[in-house]
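Only one chain is given next, in structure tokens, and it is the form predicted on its own.
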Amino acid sequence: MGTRKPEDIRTVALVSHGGAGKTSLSEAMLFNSGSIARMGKVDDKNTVSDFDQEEHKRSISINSSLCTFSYKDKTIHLIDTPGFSDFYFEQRAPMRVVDSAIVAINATAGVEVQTRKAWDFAEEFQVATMFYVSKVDKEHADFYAALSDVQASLSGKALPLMLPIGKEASFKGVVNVIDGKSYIYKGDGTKDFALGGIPDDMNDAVRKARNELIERVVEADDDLMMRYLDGEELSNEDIEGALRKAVIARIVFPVIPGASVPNIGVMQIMDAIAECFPSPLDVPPRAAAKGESEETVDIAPDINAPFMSLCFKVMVDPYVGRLSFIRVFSGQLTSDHPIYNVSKGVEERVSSFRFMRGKEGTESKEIILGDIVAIPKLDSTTVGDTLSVKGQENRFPEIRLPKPVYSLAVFPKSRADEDKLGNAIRKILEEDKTLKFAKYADTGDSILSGMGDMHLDIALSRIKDRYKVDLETKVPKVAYRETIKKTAKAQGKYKKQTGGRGQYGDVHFELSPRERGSGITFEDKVVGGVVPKNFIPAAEKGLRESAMKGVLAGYPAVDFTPYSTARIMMSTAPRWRLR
């Protein structure tokens, strides 16, 4: 895993709208780094990061997938994320733990809906960002239109570091605007390229792009800025040195064109990751809560500090079992040392750490600052938990979960399915925290809720395939409620005469509306003590029972206050009268 020093670690999230080519890019990077012998394809269902059965069925990414590899003596933790809105939490959670991101832009479509959401995450977590304009080799692809769209819609600080040579089917390479070197590819998927100079018809475009980049880059270095303003000609080495500072400080967002399937421009993206993206030592401290108090402390990226990490994903592997994915923010840890879940107050034994490459993992006995790894069989750990060592009480803020927006009523097809349903639901909820399950007594429905129709369809498919529970679905019943709109009064009488002492009751209520969701609050305003207190609960009980079936359509009546303001008379003579 590279040199295994924090300064040589890069953590990167691949984010975009669905279909922009993230998975193909990650596949090309793995191939170029020598991690895999041949490139897979999404359509062939043989890519490293799309390994789930549901991903193969739909030919889309639905899970965030960690791919760790080495390149130029750097350990790169790359997280390929889904691009569809139903799975946006699988995109947001990784963005919480990485130091940098690549936002893929489809050259044939420009900025799309989920592209904006991905950019919002980059802004929210202030990660260093690069834009990858993908599929430049496709029909109707337009790099310059996509670049203008990014600058207008997302950020004017997005500036090209590379320009494309050719377009659509004639796209064959890229030109570095700083040093003027061109990289010409065969376009057959191999990583080899031929070095050259600036094509004659691109001199003006490269010169303009270089000047725009220099104007922005010098903002990261005061000395360089003064030299530039004094009219001094800056060397390529000066510009490249300041470029990394500018990227880390989010002064510049480099833009690189490419095509992942023919493997054009991908090597230059990998070079930019290694040379321009921040290491864990280059990012600011992370805020954490100090124990149970509201006081906050900064967790500095220090390998000699106490071990601190955050769990951002839990996955159930059919062979290994439960895998908890964590990012290390300080310190280091060996597998012979137990790990302490600060959020749960539980200590657990660690068998090993796994550097993941899709579904495959390479075991390690040690992890350090900046690493992103999976730990098998941590039973208590869930998404958002802080993992440290015994004696530490600092906790990172939990990862905010989205609220479900789509629900289905589910019910088992058979008695056998009913017996296994509880265990299946429990396990699927542990893996996917954006799913919710609840039983509603009002309607008798068992409701499964998630982020959309596709999200629930995949969850039901997993329940069937993994746990052999077949569920049918229907539209949930609506638990309607009734209420009153203005103050009203009501009276109820009870008479019974069977010989001897008779029974007689006369109850008066005044009903007033309350705020939505406030329920029913009973208030006894009988004064003077003229009625024994043991009669009051009976009146309240009768009212609450009546409220269970409203007068309009028989739905429960809610959100009002009944006042017992009038006389209550019960049983025997003498009769009590009260107000």
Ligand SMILES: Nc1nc2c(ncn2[C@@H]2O[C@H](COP(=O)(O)OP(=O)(O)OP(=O)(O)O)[C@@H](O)[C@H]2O)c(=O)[nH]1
Contents of the next structure:
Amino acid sequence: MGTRKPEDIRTVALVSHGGAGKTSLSEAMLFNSGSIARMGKVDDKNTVSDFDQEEHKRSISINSSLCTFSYKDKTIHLIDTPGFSDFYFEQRAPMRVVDSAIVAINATAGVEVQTRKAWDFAEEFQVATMFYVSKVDKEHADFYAALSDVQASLSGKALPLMLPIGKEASFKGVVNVIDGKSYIYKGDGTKDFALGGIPDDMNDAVRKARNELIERVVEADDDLMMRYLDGEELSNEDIEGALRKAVIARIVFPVIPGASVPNIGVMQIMDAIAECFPSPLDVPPRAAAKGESEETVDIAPDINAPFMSLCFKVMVDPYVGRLSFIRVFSGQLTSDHPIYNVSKGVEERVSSFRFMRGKEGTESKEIILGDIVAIPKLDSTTVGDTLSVKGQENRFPEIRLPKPVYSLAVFPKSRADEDKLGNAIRKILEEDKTLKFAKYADTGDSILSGMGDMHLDIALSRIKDRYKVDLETKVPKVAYRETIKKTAKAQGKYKKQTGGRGQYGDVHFELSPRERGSGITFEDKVVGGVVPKNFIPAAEKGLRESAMKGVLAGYPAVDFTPYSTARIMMSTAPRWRLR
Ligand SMILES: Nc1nc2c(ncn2[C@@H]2O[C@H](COP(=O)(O)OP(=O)(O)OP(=O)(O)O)[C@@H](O)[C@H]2O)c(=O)[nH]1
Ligand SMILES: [Mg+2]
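Counterpart to the form predicted on its own, namely the form predicted together with this ligand:
Next comes the full complex, and the chain you just saw is listed first.
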């Protein structure tokens, strides 16, 4: 371990629409790297990365899953993510911490809804990207149609680095358009291939693809560009060198066809990861806030700088306990050194670092710039926290969480379930930040909210299986709210003449709509002591009392509630003047 260098690390997120073949690809890569002796299958529920009971039940990925393996002297930290739309946070959060991504495109379907989302994340975080056109062995698979779709819908800079040899059931290998080498597989799941040249009927296609690729990659190297424009014949080594630079600079997004289940073309994906994707030293510095201030500082990828990392995932296993997943952005750390959670202001003891392979971990005493590892039992650490060393106060921007969009009212089935519910909910929320739970006094409902019905279904199933709490669900009662749409003014007069001086009040309010969820914010705009200060609390009290019963249908004119589907709610910000 002590000899590992950041230049030999690659960090890769596997993203796509659901079912495009991400988990199958990561399984094939683990197998080809020698990390596992037998290749599992999603449908057989024995892949490394889909290890959760809920994933087995549904044959889809639900959680992002870290698989670290070695290939060609490189440490590759691969994060397999779920493609189903309810779990898009599990694609976005890992994208924050990797330097590169593989977007899988199903050759029988082309660009799908979540493919676009995955691509948006790659653009948002500006990670080097490669497209893997998967399932080329399947009936109705069409590599060229998928390629055109990617070029038209996502990016014209997506260019084939490999072309498929054969199609559907006769798909047997790939040919590299730069050097013309072909890799012919047996298609029996083994990683062995026979090397050859360009198949006779593919000469034109390879030449065309090679020219298109060269035209683009030379943009990454001024010297090469000059030679190219002067009409010089470029060597394969020249082009390969420029290709790496072009991929890192996002000038080109290589496209590689393959089929993960029969293990065709996967070795070429692995070669491209090792040879074309950036190391942590090749990417720009990350912005961080300077201490508590608004000022930002650049955190350069420097192994000699103070240790800085970001927690992007927390996994709570009832048996293993809590695992916090971090990416190191600068420096290095040994496990005998405590870690300092800058976001929470607490120091935590490190027992070990774990290089993960699905649910299994290999312990390590040292991590360096670029590593993505899990740390057991960091009790205070949550997703988005900056972990560093004492004395270092810079922090990375938090990981933005999506707002829940779907809610259910939940009821324990029995008294015993009621007693255990609190603990189960706490545990499940710790792990999944996109779930929310709240009790609402006005409807009496306990509401579980999340990203969709599948998300909640899985949460309920976990609560039942892991924590043995049985819950019934209902559609939540709507707690309507009222609000105003534009600024309005009102006046209230009070007169009481009972002899003597009598009482007189004249109160003017100005109410302006405010952002949803911002509540009632009372502002005193009385200037120059026109009204004695001691009258003002009474005016505020009156206003808040009136707001409890709105004018439209008598519902409170107050704050929004995250679970409600009511559309008429918003908040008001009364400002008032007393004359
Ligand atoms: N024929 C064939 N089937 C494949 C290939 N890759 C994946 N599959 C099958 O396609 C289905 C989905 O594959 P997964 O690897 O689970 O896809 P995924 O992208 O991980 O799916 P989610 O994680 O749910 O988004 C499974 O039944 C796989 O066996 C392939 O290259 N060829
Ligand atoms: Mg999967």
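Residue numbers count along the first chain shown, from 1. We call the rigid core whatever largest set of C-alpha positions still superposes within 1.5 Å between the two forms. This is a predicted model, so every value here is computed, not measured.
Assignment of C-alpha atoms to the better-fitting of two rigid parts between these two forms separates Q503 from R395. Domain motion between these two forms: the smaller of two rigid parts turns 30° against the larger, based on C-alpha superpositions. Core fit done between these two forms; CA of R481 shifted by 3.9 Å. Once the rigid core is matched between these two forms, the CA atom of M548 is found 5.2 Å away.
In this core superposition, R514 moves its Cα by 10.0 Å between these two forms.
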